[in-house]
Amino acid sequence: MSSLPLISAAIWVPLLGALFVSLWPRRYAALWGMGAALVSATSALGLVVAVAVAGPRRERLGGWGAPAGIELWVDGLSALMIAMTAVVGLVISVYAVAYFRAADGAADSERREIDLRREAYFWRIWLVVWAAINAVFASADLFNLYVTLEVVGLGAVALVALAGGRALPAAMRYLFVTLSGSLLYLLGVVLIYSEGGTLALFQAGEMLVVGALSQAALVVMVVGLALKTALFPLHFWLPPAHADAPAPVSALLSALVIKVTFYILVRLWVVVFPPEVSQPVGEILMILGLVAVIWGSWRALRQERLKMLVAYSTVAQVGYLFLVFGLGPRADGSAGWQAGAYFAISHACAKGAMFLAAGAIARAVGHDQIEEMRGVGAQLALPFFAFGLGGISLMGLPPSGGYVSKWLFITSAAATGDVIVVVAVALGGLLAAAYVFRVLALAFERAPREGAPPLRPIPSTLGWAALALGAVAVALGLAAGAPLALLEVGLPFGQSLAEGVTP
């Protein structure tokens, strides 16, 4: 099993799936797309099992290693991110089949043709984005990270634009953001190369020295990646892009795409930049993260649209991710970094469930205005229950994955004396409870709104898919041992990431 190209397969399988979807007539797009998603998830999880059993893996494409060739490298952190993409991606794919199929039931032939075209484009782009996300998590080269990051960003913009209408201005804004962020990251890569003469991730870390050039490289890369992750106050593009996209696209953007830039930042922090350079910037990021938790939650509480509420909730949850850049280097061992990684996968499942549920509810009601959803909860129990499960994880209530990650945050912050982090994490949980229960309380009021039109029938798959992700978000709190053990494989937060790797 050690000789099988499992890392390459995790990238090539979804790419080939996109090719097959493109070659066949549009009416078969969902069939080929779902098949490709199933095989992609299976191959990715096979890689994860291999890493968990036998340790980190390395592959050299064409037999050429660093610095001239392309190396792929997967340790426990990469494997956990790839597993997250496989599970969330598979559930979103199941949801997408029902979501786009329900839309193409229109009697108008012209409208049906538009829906079929939109469904085919979704599968082609989504599978390419899936491959690029896995490639980011497996890249061991700064320039390859740039290339794959660009593919993820451009694919995400195209997916947002699929909704048309008011999503188009949001997509254009997102395009400007993703291109600007990528160029800033590339500028940092150039500065690192001029200093160390290599683009290989681990070799660059050994060559880089403390100085003005390394500080400049870190600052431009952090600004670029924080812009693409939507860290406060650079979050202006995220709410309209995530809220106005088709529901499965909203889910994959919030659950997966923003984790890509977070992952790259973690690698830069742990592997590339010396602590003397990164620590002052990490303190600033932690402060911005704390503000994001409160600001995003407060804005979510005040939203009138359900999908916009979930989108502003993502702005708040991004803030938790950036706490690790202040806490991680100061906490004993790897507890701070593990908190961030576990929060990333918990949030992916919880937010994916909430966006899928919001899409199902909006499809049934005909809109996503919260005040006009009064009394519809009993008829839409499945999606609202899924929404509530995701909310439990966002609040950090036991036994959810959100509880485990926030507990790790709080214990790390308490150990380092960061009382304000403990207070902000607790306050963020209370605000999350406020906006989640506001929706649920309105939905389950006994008296429906007077004059409200009857609900439209929706496929039960929409509710069940959302419920599945919500259940995983909760289960991550009951079975935290395996993911946390995986995070120890290859010492991703240790002193030498290359130790123990069999070439």
Given for the second form:
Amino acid sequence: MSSLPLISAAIWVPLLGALFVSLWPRRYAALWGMGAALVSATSALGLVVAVAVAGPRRERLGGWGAPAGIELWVDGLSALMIAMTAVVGLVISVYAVAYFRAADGAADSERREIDLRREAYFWRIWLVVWAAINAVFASADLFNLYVTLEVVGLGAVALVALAGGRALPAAMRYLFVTLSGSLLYLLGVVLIYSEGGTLALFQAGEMLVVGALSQAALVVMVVGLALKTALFPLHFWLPPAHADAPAPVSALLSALVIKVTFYILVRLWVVVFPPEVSQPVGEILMILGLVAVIWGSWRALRQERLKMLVAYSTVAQVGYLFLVFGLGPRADGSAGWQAGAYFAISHACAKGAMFLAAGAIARAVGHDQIEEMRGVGAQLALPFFAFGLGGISLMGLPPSGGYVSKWLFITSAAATGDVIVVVAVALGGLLAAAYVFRVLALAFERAPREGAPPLRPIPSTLGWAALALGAVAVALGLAAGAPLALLEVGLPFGQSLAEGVTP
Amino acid sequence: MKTRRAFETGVALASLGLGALVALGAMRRRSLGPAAGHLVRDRLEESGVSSLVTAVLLNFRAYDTMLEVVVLVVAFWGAWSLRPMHTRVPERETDPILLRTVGGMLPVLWLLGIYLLWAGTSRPGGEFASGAVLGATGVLTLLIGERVPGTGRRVVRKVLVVAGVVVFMIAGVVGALGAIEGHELWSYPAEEAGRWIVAIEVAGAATIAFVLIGLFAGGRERLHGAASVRSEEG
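Starting from the form predicted on its own, produce the coordinates for the form predicted in complex with its partner chain.
Full complex below, order starting with the chain above.
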């Protein structure tokens, strides 16, 4: 039983699904795509359950073992990330069926042709990206991480470009950014390999010693991965790319794709680099993270387009993620790291919900100018409610996943005496409240809309899918025990929390 | 304009800094020579081929190689998803010199590509080298206004794009089922490995070559060069 290749299955099922979808005529893309998404989520959850029940899993591809071959390794952290991808990915898939279907109401045949092609290519590329995201989380090999990162990056760029129009320059810039980011990472891999003679994550960690080479390797890898994760001030590419993509793509980029590079950084910190090398860089990342929280929230507050607001909010939330590189190594037990991982999964659900809701609202209103959404809330209660639920998690209000992760952040920061982190986390929450309520207050104004065109009808699936993700974001606050327990499997951070896991 | 200049200067300075840092790090390398080369050489007999590079690409690290083919497939889909973009490519008469020289060379080039594939089992070559040469040959074919055989049909194109990955996956699963103990993917015994590697290479070279041609053609379905497009219009 334990010899079943569950890890490979979690990667191969969506990949095979993508190839399969590509072989069928276009009009079946959504049907087979949704089927493939269901099977992919099931196989991923199978892996997660197996890890939760029986502990971490390892696969030696080709039967070679670490130095010559490639190993896959799934512990609690990887399993949690794969579960996040499965849940968010499944909801995005349901949304995408309705989203792309709704677009083919157009009568004109050329327009219809474009819509059909967009739908067909969305499904196959999205399934490949899903497979590659799982492949990153399961990989225990530095070079393999680079290859999977390339698949994720190229696929993400292609998905942004599907929107056409003004998304094309954004996609082009995103392409350059994502390629330079991976190349910088590869440069670091080359340096590590030249010293240790191995590409396996855990072996490289044992070989590396403190010195100029490991310092250089760490810095180039951090710059490359921080660029791809959009850490301030390297976030310049993110808002247009995330805001101008089709709505399901925006959601999966913000929810999942930026977590991939964050996850690799966490692994580098915990497994590969000696603390003497990573500590000073971690301090800098923490400071940049603090600036990002304030700057991103401030910019979000001043946006005129709803999707731009949500995208800038991602810039702010990325800031929280980077706090862990300063806090994690310092805090007692693994509280700091757990805060980061929990923040990653709750942000994935919350931000996914908000982008899906924003897409539904924009489709109904016909544009996404916030000022002109005055009073539309009553007719669009479902998506606005989902937007609000996501917002609750971003603000860190109880009971929500955001609340639990911020609580973990604050306790670990308070334990190490980082008062400034406590202040920034609180201030970021207030700013998030400001930009979420700004939208909600405007939308639920009683004043009648004058001279505005009537709302277009939208499929109710769009609203319900957004609401489902928002509900998961809230549920992560009510039932924090299970995810946090999963996170402890195999002790990914080297040590356990002493006590008091849940708030 | 000013912010653009500032941005470009910033990027230049950051690149210089990172480059200097990498150079500094590389100078401090403790040892020279390929670090894991001996590992591969020791186990070459178990891999089923006699070429070091092929053994690494298609047996020891087959998973990486499969994902690299996936990278190409994603790039192809990404480019073809943009198809109805009406960008005008400046067209001109096909160069007579190109026509004469390439026309005669094409059969030789196709043959060379196939030879590289066969050579891969024992010396430098293999699916990537062969696919690149075949792809370049296809691009030349398009440039002189001829069709690449077979690619005019949608079914053929669809199968060509996925073949390289699908055969890889089949080999992985069969290897897992045939392994005596454990069920690790691609873990076939040495005597069977050779056959599977050839199968993977043939399919992989076809996919790589077709993706390169398709990327050059940039989504024009009939996959033919400028000359025949004009003749159809005219």
